[in-house]
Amino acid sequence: MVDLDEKGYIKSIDGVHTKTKRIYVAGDARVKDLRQLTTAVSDGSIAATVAIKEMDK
């Protein structure tokens, strides 16, 4: 249902969308440069914002 990297983490289009719709990914379980606790609660807020105003659609 998602793509994973070589290291098993999901791949995503934008940082937030999967090749799935409405399987969203965020923070360390994503493919991304930095991993921090910071970042992947950054991450996770977006993912959260993007996931809620897309199925109130």
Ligand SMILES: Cc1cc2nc3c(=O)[nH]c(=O)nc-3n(C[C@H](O)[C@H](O)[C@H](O)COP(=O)(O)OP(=O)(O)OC[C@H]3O[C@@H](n4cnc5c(N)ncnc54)[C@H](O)[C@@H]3O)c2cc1C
Contents of the next structure:
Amino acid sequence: MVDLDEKGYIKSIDGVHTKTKRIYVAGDARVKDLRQLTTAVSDGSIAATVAIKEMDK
Ligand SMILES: Cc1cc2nc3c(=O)[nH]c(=O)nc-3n(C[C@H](O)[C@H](O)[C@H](O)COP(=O)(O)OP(=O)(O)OC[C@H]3O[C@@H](n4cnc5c(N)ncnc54)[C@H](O)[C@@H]3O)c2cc1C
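To complete the pair, please output the form predicted in complex with the ligand; the form predicted on its own was given just before.
Now the full complex is given, and it begins with the chain already shown.
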């Protein structure tokens, strides 16, 4: 349902969406340059907001 890179991290299309509709990714699990608390919290906030908007449609 999701694509992984060679290290096993989840690939995202735009930092939030995966290739499967309504499967989102955030934090250390995704392919990214910086794995820190601040970036994980940011990812989670954005993914949750996007998910709510898309589920409201
Ligand atoms: C030793 C160490 C020191 C660090 N020090 C710092 C620091 O000083 N400052 C900083 O900003 N960042 C630091 N980091 C990085 C920071 O901890 C991470 O970037 C951040 O915790 C990522 O948050 P996350 O929610 O994406 O993942 P995580 O915090 O790893 O949370 C993922 C959660 O998912 C759970 N989980 C996994 N698989 C499943 C499953 N199949 N079903 C249900 N639950 C599951 C795990 O048990 C875990 O609780 C450190 C990391 C490590 C390893």
